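What follows is a single chain, given as structure tokens, in the form predicted on its own.
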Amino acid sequence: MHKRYLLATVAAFATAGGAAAQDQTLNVFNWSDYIAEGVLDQFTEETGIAVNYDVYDSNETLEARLLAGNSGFDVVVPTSDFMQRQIAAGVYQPLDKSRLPNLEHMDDDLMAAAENYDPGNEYGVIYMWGTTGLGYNADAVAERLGEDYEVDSWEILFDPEIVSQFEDCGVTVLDAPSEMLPAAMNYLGLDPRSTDPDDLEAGAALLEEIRPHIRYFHSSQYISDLANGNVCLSVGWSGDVFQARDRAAEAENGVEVGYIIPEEGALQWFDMMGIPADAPNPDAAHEFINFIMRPEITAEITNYVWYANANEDSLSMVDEEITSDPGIFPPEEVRARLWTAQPYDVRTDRLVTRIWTRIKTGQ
């Protein structure tokens, strides 16, 4: 097992080289708990480019920075559906693929799937991919629902009678309306990609029904809380829940964390590396993206963060415990039940924002 830490702002400086090396700086904005320790140092040691590394825990935070302009970032990592609408807004510059020879290592099928958001993969490269499912405390489930209860469905969250039994030990959901509303709609048998106001309101009504049993809405706090036993049921991103499981095992605190992709299906997402149109150092950005796509570097990150990657040539270097886990690399029959997100138009986005505020505040 290995330790993981929430990275705040990290500056990696060259160990060798003169003033010229120190003149180059790369500004990266990425998700929290999402890169292996030592990778930034290695990049700096090889290139002489210092890295300023900042983190966020929601696509909305990143989008606000990018749309405001002059973000100062050279590389950002939006989720694919957010990137799609940001491309339309002119946020990114096209990638110079002649400077990205390590694209040859990427999985053709997964990159083709990413083209649904970024035709021709013109603006982005897959960093990691995963699913949005359920993390849970196995002992808490057994205590409340019995040793024989199998966590395999969204019902443990969306059935009010069941989820109410977990209120005392802590239920959390992502602060991400574009993920939570579709999950609720899918459970109701509706198209999770629907933008019909009636469908969105139906999903909202289900979330409002279980709202009294939700302790908080947050997109990163649940990692440590699951690991420490402070909460017992969380909607979360696959790799984050596996990080919680790993931390609990390291702490030897008796907490057993599980993760499932519900049988009704779940969201499959891609996090994409892109270069903002006004990036201060696009040359260094290309160098960094190409470095991340080196199979041994991608494998090191996956071994650390427990997220699936799209680098086909890295998989032989990924721990078998990870590649054999169906929650990380789901089998074909499970992947058939996954859906991808569809970006909302402006009118739908406003409606979803109003709905989400209503759900969170209970008003």
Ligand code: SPD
Given for the second form:
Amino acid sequence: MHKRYLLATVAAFATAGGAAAQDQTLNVFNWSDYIAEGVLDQFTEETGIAVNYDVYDSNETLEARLLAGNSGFDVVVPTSDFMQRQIAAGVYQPLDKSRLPNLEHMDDDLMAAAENYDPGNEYGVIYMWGTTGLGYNADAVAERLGEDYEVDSWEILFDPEIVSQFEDCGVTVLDAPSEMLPAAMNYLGLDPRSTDPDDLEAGAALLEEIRPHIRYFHSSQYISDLANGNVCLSVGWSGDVFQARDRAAEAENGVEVGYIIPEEGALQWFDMMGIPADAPNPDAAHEFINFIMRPEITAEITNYVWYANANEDSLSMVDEEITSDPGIFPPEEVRARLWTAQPYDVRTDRLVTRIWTRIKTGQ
Ligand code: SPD
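Can you now output the form predicted in complex with the ligand? The one shown was the form predicted on its own.
First the chain shown before, then all remaining chains and molecules of the complex.
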């Protein structure tokens, strides 16, 4: 999905920044539904740097643009496992930490976790983090499985007899093979991080079994569809499902959306801000990353997009409704059930791409 926004106005140039800044443009490529209204305008007002903001909804889309070279982007937001292999491919430039004083606000433990992908946090800073779980329409579940049924397991998706009951109201999964195959493998009791072709094929077989009941594979459309009641069960990213819940509440349409991290566990991921090696404006990129790391700006974003952040000093400004929600900031006992991804090697990547095409096309 590609929408192009030119969010900064010429009028904004006049309000701040020196003459040099007035000529500057920053090109940001970020996930859709992932920034608070007003944040980009505030950056432009303060710095005089205009922002071109473009969005995607898959790591594969971002990666294709970066590997092709000359993307023109100054700041991008890959997920950490994808970033790891992109770092190896020379896609990023090291961050100049002397220009990022707001790094002091970041949570040491979470940045240490991100070091598993980027030793020394040389290339990336956590933007937001989350989990990949299940979004559901509470009434649709109660109608089909009874008022007492508690959605707490991947069985609602991966048990063919159960998921078949939701076919009429709409089941969706992410168009993200590196997340869907591990989720299926984990449900089967296999290691979700396994790259053994037999394990991947076992996950694929399960997905093929439930394939007839899936309405679509897409990684952003489910937000509005869950909110409007057009679908009732979605594999989704934590904040996106909470945005759906929020939209339904605002619309007062009677749709009640829930999100769970299933008891069998789920993927925990980190989305990282990084600067491509060939970024046209690395100075503005550093300024932008430092701006985002301001505690009040990060808090504003989390309050808008419902994703957890890794900015410790922002948390006192994040709505309690968000910090206290176990689906957004999971407590320790839930975190113990989360797994993290590791990047696929080239051979596994090719196999996964083939498997995914087979699953999606149903052939
Ligand atoms: N709408 C924002 C979605 C952000 C999702 N990040 C990707 C996580 C991949 N594991």
